[in-house]
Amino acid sequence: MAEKIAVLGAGSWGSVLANMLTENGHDVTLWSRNEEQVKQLNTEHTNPRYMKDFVYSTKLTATTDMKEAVKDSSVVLIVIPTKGLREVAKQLNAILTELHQKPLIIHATKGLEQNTYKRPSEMLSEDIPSENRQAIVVLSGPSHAEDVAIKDMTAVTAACEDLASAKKAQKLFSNSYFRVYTNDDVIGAEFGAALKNIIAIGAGAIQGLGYHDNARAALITRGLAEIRRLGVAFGANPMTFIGLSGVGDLVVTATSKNSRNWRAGYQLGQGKKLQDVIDNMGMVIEGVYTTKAAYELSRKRQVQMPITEALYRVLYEGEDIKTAISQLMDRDLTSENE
C-alpha cells in the first residue's frame, strides 16, 4: 500500500532515496532548506550540485517548509549529516507535537556525534520522544547514490529492535533492483556505518600514495577487525560486521571513487592539506569527524584501533601519512585473532 512519506535532507542520498520511494508508488515530499535547490527539483527535476545529469521523477515534490512535508506523513526518512542531525530532529519534534502525529522514523545517517560519541538513533530518540514517534529504523549498507540512481542492483539492511518496524521499512524500499534485509542489531549497524568511513579515508590515502591492491586489502581487512572490536565493546553482535552494514558497506566505501571519504583520503595521499580537501569537496566528509570521535571513544573504552589512531594523528596532529604507515607496519607482531 502507498504511504505518505517525508524525506528530510536533499543531498545525493536523500534525494535519490526520495526518488526511488516515489517510483515505488509512495506519495513523497522532499524537504530542503535551500530555496534554489527546491525550485530546481520542482521545475527542472534536477539536483545538479549533488546528482549531476540525473533527472528525478515528476511526481516527486520538494519544499522548504518542513511542516508541509511532514503533515499527514506516516513515515519520516531522515538523511542529514551527523553534525546537523539534532537541529533537524528538534525542529521535527516541534512539528510532530503541533500536528499530533506519530510517524515511523527511518534514518540513513552514518556517523558519531562529537563529544558525546552517540549514534544517530540515540540522538534521535533523545530529541524525538516516544510520544511523537513509532520506532526508529536504521537503513544502512553498501549503497552509493550514484549506483542506486541508475538502478544498479543494491542490497542494504533495515535494522531495528522492533522487527515489525524493520519489516515495514523493508517493504517500503524494496523493488526489483533494491533489496532490503532486516536485522535487530541497531548498535552493530550504526557502528559499521560510521566507522567504515574512517577506513575509506585510509584506503584512499594509500592509493593516493601509490600503493596497490595488497595494501588496500590489508587495510580493509584489519580495518574491519577494529570496527568489530569497538562495536562489540558496546554490545553489538559480531556477526553484524560480516553483513551488509559491516563488510559490505566497508568494501564499497573503501574501494570506490564515488565515496567522498575515499576521495578525501586520495587527495591527502597526494599531499593536499586537510582544510583544502574539505573546502574542495563541497559536501560533508563524515569520516573526518568520525575519526576524532572513534579515536577518543576507543581510548575511553581501551579498545585497540591502530588504523583509526594513525589517521587521527594525520588528520588532527599533522603527522605525515608515510610516517603513520611506517609506524603501523612496525608495530609489535601479534596473532591475527588477538
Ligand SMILES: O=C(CO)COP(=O)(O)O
The other form holds:
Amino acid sequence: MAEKIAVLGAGSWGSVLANMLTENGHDVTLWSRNEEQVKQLNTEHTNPRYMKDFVYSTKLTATTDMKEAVKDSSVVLIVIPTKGLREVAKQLNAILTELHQKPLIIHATKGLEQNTYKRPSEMLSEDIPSENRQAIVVLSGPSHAEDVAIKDMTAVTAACEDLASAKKAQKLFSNSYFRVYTNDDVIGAEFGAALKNIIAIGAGAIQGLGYHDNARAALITRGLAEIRRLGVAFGANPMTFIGLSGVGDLVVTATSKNSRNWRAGYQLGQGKKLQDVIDNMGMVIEGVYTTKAAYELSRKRQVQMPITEALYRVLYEGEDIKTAISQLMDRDLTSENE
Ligand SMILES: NC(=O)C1=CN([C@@H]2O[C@H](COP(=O)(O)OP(=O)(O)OC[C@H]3O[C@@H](n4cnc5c(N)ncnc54)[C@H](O)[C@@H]3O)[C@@H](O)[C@H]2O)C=CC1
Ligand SMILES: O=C(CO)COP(=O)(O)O
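What would the structure be for the form predicted together with the named molecule, rather than the form predicted alone?
Full complex below, order starting with the chain above.
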C-alpha cells in the first residue's frame, strides 16, 4: 500500500532513501534546512554536494518547511547525523503536537550522543513522547548510499521491539535490489551501527600507512569482539553482531572507499591532520565523535575496548598512529574469547 512519507535530512543517505521510497511507489516529501539544495532537488533533480552525478526521480519533492513534509504522513524517516538529531526531533515533536499526528518513526542514524552516550532511538523516544508517535524502528546495515543509488544488491535490518512495526518498515523499503530483514534487538542494531565506524577509521588508517590484508582482517575481527563486548554489557543479543547491522556493516565500512569513515582513516594514516580531514570531507564522519563517546562509555562500564582506546588517543590526544599500533601489538597475550 502506498504511504505518505516524510524524510528528514537530505544528505547522501536521506536523499537516496527518499528516492528509493518514491520509486517503491510511495508519496515522499524530503525535508532539508537548505533552501538552495531544495531548489536544486525540485528543479534539476540533483543534489551535487552529496550525490555527485545522481539524478533523482521527478516524483520526489523537497521542501524546507518541515510541517509541509510531515502533514498527513503516516511515516517519518529521520536521516540526520547524531549531532543534529535532538534539534530535529524537537522540531518534529512540536509539529506533531500541533497537527495531532502519530506517525511511525524510522531512523537511520549511526552514532552515540556525546556526554550522555545515548543511542539514537533513546534520544528520539525522549524528544518525541509516545503520544506523538507509533514505535521507533532502526534501519541499519551495510548500505552505502552510492551503491543503493545505482541499485546494487543491498540487504539491511529493520529493528524494533514491536515486530509488526519492523515488518511495516520491511515492506516499505524492500524491492528487487534492496532486501530488508527484521530483528527485535534495537540495542544490538544501534551499538553495531555506531561502533563499526570507529573500526572503519582504524582500517583506513592502517591501509593509509601501508599495512595489508592480514592487518585489516585482524582489525575487523578484534574490532567486532570489542563492539560485541560493549553492546552485550548494555543488554544486546550477541547474535545481532554476526548479522547485517553487526559484522555486515563493519565489513562494508572497513573495506569500502565509499565510506567516509574509512576515507578519513586513510588520510590520517597518510599523515593528514584530523581537522583538515574533517573540513575537506564535507559530509559527516560519525566515527570521529563516536570514538570519544564509546571510549568514555567503555571506561565507565569497565569494558575492554583496546582498539577504540588506541584510536581515542590518536584522534583526541595527538598520539602517533604507529605508536598506537605498537601499543596494541605489545599488550599482554590473551585468549581470543576473553
Ligand atoms: N551515507 C551513507 O551511505 C549512510 C549514512 N548513514 C547514517 O545516516 C546519517 C546521515 O548520514 P548522511 O546522509 O550520510 O550524512 P551527510 O553528511 O551526507 O548529510 C547530513 C544531512 O543532515 C543535515 N543536517 C545535519 N544536522 C542537521 C540539523 N541539526 N538540522 C537539520 N539538518 C541537519 C545536513 O544539512 C545534511 O543535509 C549518519 O548518522 C550516517 O552514519 C547510514 C547508512 C548509510
Ligand atoms: O554506514 C554506512 C554504510 O553502511 C556509511 O558509512 P560512512 O559513514 O563511513 O560512509
